[in-house]
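Given as structure tokens, the chain that follows is alone and in the form predicted alone.
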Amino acid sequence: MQGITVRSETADDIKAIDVVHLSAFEGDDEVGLVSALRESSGFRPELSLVAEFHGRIVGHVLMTPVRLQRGKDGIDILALAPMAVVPSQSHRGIGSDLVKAAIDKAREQGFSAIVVIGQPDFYQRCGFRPGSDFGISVNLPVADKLISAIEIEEGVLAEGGHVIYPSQFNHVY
């Protein structure tokens, strides 16, 4: 969308990011999740992206490194969550812009895949495929149909696996 700028978060953005999640979701679970992930050892500020529209933060997406376990082996990939756009700005392509920027950032940072739990129709419009296409499961109590993934490096998910989300996600799912 014209006028949208997507960039990594700064310390000055934290309160505005909280407002985005509070306005987009009922309750403050996602605000707590972002805060807990921000305080975790796996937090990488360059993987926390904000969308600005006319100088105002109207969207946010966070990616966190997770382990895709395959028997005794595994690979590090990213989990995309949470992602939110303020309701007054929804249906303007901001969410899609955030997801596309997240994929680009993941590629730039050397990650080979992203997994997400959320609205399959939306994420699959952004290039994700059902997790079941790859044989991917997660350690959270969610329906398989809500799991989607995208390969940044072709073939990296061909062997499937079990995604281990950090404990910070347990209070949201």
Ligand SMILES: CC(C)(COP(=O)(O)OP(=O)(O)OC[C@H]1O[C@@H](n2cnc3c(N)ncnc32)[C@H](O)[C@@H]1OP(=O)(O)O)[C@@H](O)C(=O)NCCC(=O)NCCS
Second form
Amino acid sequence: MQGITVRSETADDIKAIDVVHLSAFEGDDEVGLVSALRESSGFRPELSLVAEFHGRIVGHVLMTPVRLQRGKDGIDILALAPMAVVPSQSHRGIGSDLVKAAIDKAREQGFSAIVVIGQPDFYQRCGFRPGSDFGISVNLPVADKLISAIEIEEGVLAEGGHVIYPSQFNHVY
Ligand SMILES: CC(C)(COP(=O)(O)OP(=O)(O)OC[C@H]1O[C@@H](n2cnc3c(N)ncnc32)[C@H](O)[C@@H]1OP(=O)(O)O)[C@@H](O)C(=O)NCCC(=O)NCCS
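Moving from the form predicted alone, what structure would you give for the form predicted in complex with the ligand?
Everything in the complex follows now, all chains and molecules, and the chain you saw is the first one.
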């Protein structure tokens, strides 16, 4: 969307990011998830993206490295979650801009795929495909149809696999 800047978070953005999630979700589970992930060893601030509009943070998306297990082997991919846009600015393309920026950032950082849980129509409009197309399952109690994934490196998900979300996600799903 015109006028939107997407950039990685800085320490000054933390409170504004919490406000975005509190306004977009019911309850504070996602705020807790972001805080817990920020304190975890896998946290990388460059993978936490904010959308700024007229100097105000109106959206946020976080990506966390997760293991895609295949038998004894596996690869590290990214899990996209949580993601939110403040309700007053939703349906204007900001969410789509954030997802596109997240894919670009993942590619720039050398990751070959992203997995996401939730709102399949939205993510699949942004280039994701149903997880079932790839044979991807997750270690969380969610319906298969809620899992979507995107290959950044073509063919990397062809063998499918089981995504191991870190324990911080157990409280949200
Ligand atoms: C899901 C969410 C992040 C989407 O953010 P968003 O900024 O509204 O996303 P977009 O505007 O890119 O797309 C949303 C809709 O607006 C439409 N849209 C996009 N640009 C538009 C524009 N310029 N004009 C009108 N509509 C537009 C899209 O087609 C889409 O339509 P839909 O009603 O079929 O979904 C946001 O609604 C949100 O924070 N929801 C609550 C939290 C949540 O559920 N997070 C995701 C968990 S999986």
